[in-house]
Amino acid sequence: MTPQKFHDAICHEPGSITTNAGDPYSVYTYFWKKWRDREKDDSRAVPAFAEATDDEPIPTLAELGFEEPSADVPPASTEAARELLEEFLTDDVFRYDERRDYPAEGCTSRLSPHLKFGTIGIREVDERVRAVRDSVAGEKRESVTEFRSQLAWREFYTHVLYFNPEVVRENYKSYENAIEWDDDEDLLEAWKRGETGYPIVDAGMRQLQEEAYMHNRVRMIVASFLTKDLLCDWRHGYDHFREQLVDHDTANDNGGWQWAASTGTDAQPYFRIFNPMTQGERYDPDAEYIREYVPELRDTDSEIVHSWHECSPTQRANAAPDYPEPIVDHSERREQALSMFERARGEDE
């Protein structure tokens, strides 16, 4: 069988939408225009493997030098991962505008492990959406719309990455000064187990664990508590999804990460830092997800669930005495992150 090579990881090519002046975008809203507007070629069918010409069984991961995975992942496939598109523009794409933040409600396609590696292609999905985009009207119109700018926003990554290879371990964007990341390797090592004493973060970090997966919405949050609240370096963040996620993708985790540190392009401005407990109580709001991963929490009301920073020594004792106490005071530690960007920019000399 001869070998065929085909491009099907983007739709677009780095270097096929640019600015007017010839340039790659920084800006994801002028990239995502033109990509939702651009002819896509036709999806490619799934290739044909070849047979195999002996009896030699495939090594297993112990042979490869691999460890078995500690988190349950989900099946490898492209009937899987079929199965998974049918189902979720059948229902919860209908949702997906208003209801992909909650992470208790399961409202999004689960596809990012078979888009990192191939088992579906991104036309393929791309040609779906839209076939389901046109046949709907109103908010259902709008809400497949809004998934599908996430299939653009993968790829403006992808050809940010392309343009830019070296933001794999530096910064995308400059400050005047270096940025003094504090970098304590205690918190950074809670904050790796889920024992941060903050309820919707420690659940998102063991989804990650359990599941090699984590809710994007939480990917938000704990990217911003590691960065502002902790603040670490957002490479160590970086560098741990890469070990531990199933669906890590090289240039959709750096802009991610970077989005979240304010050193990233068209990143969350440094002054804008998420509130973990502000978080939790909109987007979890009866800490469903937080006491499926939290079991500590499983009996703890709700409102001493999102009020657990403020509670008194007695008060967590009483309600939940196995569930840590906040590594760090959010509102200290919100102001130290802005001095140190401030810093970084040359605001306080």
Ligand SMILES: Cc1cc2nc3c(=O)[nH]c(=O)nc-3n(C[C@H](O)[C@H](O)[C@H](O)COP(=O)(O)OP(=O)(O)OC[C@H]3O[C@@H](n4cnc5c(N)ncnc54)[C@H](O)[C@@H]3O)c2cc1C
Given for the second form:
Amino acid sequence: MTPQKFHDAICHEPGSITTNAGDPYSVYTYFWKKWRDREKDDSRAVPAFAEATDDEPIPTLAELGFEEPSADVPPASTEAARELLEEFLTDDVFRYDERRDYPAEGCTSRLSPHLKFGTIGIREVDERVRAVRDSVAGEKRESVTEFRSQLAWREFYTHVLYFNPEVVRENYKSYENAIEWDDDEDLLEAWKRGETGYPIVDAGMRQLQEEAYMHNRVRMIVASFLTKDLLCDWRHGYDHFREQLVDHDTANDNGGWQWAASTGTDAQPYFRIFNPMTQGERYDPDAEYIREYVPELRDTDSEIVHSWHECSPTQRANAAPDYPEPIVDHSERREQALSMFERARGEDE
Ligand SMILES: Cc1cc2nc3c(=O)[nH]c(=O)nc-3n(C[C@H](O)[C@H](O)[C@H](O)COP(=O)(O)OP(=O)(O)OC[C@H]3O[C@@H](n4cnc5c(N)ncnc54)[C@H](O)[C@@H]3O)c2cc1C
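Now show me the form predicted in complex with the ligand, since the one above was the form predicted alone.
Now the complete complex, all chains and molecules, led by this one.
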């Protein structure tokens, strides 16, 4: 059969969804409306992946010069991707809108590595999602649409990267002065190890170590914590995620980091700083997700887990002697972050 070439990483190529003046979008909402309503091409057959034979086995990672990863990553095949998709579409997709921010519920699709590596095509996914959407009404239909809007974020960030390739290393949104990140090496290393003394942050960083994956809400929390509490440049976080994530995607990862650091498109305003304790309490109220990944807190009451920053040394020693004390004081660091951004905005006089 003659080889054929298709553009299949995203539904709509960069340049095909633009403002009425023909410019690329820098605000997601308008992009989404056009993406949602634009007709999609039919999906293409997934190419057969080359199979290893006895004469030509797949080289091991060690033979290729890499260390064996310690994380437990999911199976990589089109069959596995389709199974995930169909399972998601029978149930979780209908709870997605309401519950996707709660990491213990695991109601997101986990399709990110498959979309990243093409073990399933985006058109095939969207075709199935639209079919399910059209079979339901009301809140269920809204929930499916919310899921589609996440697929569109992926395409939006791909377009942003295409038209602004410098964002890989530079801020998308520039400030009047350079942001004076503190970049304390010890704090950065504690964050990477998941030993910050902020339970939801540590749970996320340890999920990353164990599974090379992290839930989206928790990615937002750990990214905010690194940039706004530890005052470390988002590029350190992005570099770490790039090394660790099984679904690392330059456009999405960069978009996520720059959003959290208040330097990106549609970015979180610099003065809206997540409180990591409140985030933990709101999105993991029974500390189920935290206990799954932080064994030192497995036998600790949720109330203590969520007020760890306020506990006395004696309370901490009694409740979870092996879990670290908070490495920074959130309220103090919040003030420092605000000053850092005000200086960058030229507002410190
Ligand atoms: C700091 C940070 C870093 C991130 N790094 C990556 C990355 O390297 N690779 C990556 O694919 N996603 C990244 N994301 C986006 C998001 O966290 C993941 O896509 C999502 O958690 C993957 O899980 P899922 O497949 O179950 O998602 P679902 O909620 O089931 O979403 C379905 C698909 O939509 C896309 N998607 C969902 N949310 C986003 C989003 N906010 N931005 C762009 N695409 C999205 C993904 O392809 C995802 O697989 C990052 C987010 C943040 C805040």
